[in-house]
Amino acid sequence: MAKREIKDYPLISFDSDGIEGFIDFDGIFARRLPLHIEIGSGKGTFLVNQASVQTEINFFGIEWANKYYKHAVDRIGRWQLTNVRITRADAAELIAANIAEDSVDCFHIYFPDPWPKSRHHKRRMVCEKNSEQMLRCLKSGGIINIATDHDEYYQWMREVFAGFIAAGRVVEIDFIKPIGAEAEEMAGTNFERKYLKEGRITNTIAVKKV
């Protein structure tokens, strides 16, 4: 059987190489609506089946991987999605160079690189620094979700978010299923369904901007 041809999309991907200033997500969507981004999309399983079903929300992906961020095109692309755009960066430069503060209503964060070596944390999504530039980006009662099927590093997220929650910032809030998750999964991603099967816990947290 012949490989399906992975196609491109010019109105879903979205290049963001060499960009300078603010992201302009109105004009991007052509609309004003509140606005939702993926951290980590992979193969677009989150945005798809929340996409599809939440029309009046504006989703906005960043994927490193080459090979993930290609298959989430193409798949967006197929579906015909017009409120996904996705991009191809770094998460962590991407928002501290070109996401307008006050602007993102939701960030969403499913099984992030856990990073495990000690000597690599500096390069978790999940830090201060970086947690400290979502923040800035929430507007007032905007939400940080998360998922993470790797203990230390839920450890790690709940000591960084812990400071954030004692200077009175955010408030910790009852995670919230995405619209894909499956009775027994808590994000519904293509990473989590094998992690179940090798008998895995999602741990979850939540904040929310006060």
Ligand SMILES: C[S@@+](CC[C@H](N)C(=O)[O-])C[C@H]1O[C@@H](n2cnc3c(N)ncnc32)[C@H](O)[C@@H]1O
Given for the second form:
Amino acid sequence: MAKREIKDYPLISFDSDGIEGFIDFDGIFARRLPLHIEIGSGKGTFLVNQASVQTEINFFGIEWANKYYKHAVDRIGRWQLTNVRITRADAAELIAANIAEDSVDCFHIYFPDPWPKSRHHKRRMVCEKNSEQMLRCLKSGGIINIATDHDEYYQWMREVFAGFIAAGRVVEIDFIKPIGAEAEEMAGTNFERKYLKEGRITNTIAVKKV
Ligand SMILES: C[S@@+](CC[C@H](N)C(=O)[O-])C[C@H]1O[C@@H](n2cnc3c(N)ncnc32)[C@H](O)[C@@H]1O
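The structure above corresponds to the form predicted alone; please give the structure of the form predicted together with the ligand next.
Up next: the whole complex, starting with the chain shown before.
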């Protein structure tokens, strides 16, 4: 079978290289709507499924791997979705430097890389430092919605959020199943589908900023 041509869609791909200051989301979407950010979008399955139904939300994906990023841009572009942008960046750096406080309604994090070796734990996306930054960016009532197949990382996440819960800064809420998730799935992303075939269990955690 012929390999599909991967196209760029300049309206979808947001170049954040060397960006200074806060991203002007109202400007790049050309309309003010609630803002949801997905960290680690992979091939863009969540963004396509969710944004094609929730047209009154602006979705912004952050994906580090160039190959996945290009694939996601191509898919979102083919779907002609006007409420999605995606950028190729390290989400931890971009969020800390370029996302304004009290500006985000929801962070979606589905199957973040677990970095299982202790010496790599500092690379984990869900850690105290990055969660502190996400909380800074969230509006009051804003949500962090996470799914993972990795048991030890899941326990680590629970410990990270236990501190914020104890401090009264967030409350735990029920995980919000994305629209594309089938009955036996929690998130319905490519990685969940792959992991389910391998018999792995998905755990979830969701918190709301007080
Ligand atoms: C296990 S995959 C999950 C992809 C997708 N969410 C899914 O469930 O199919 C993790 C994704 O996070 C991306 N990623 C890892 N570290 C990242 C970072 N610091 N910033 C942005 N994306 C990152 C990886 O490139 C990869 O696409």
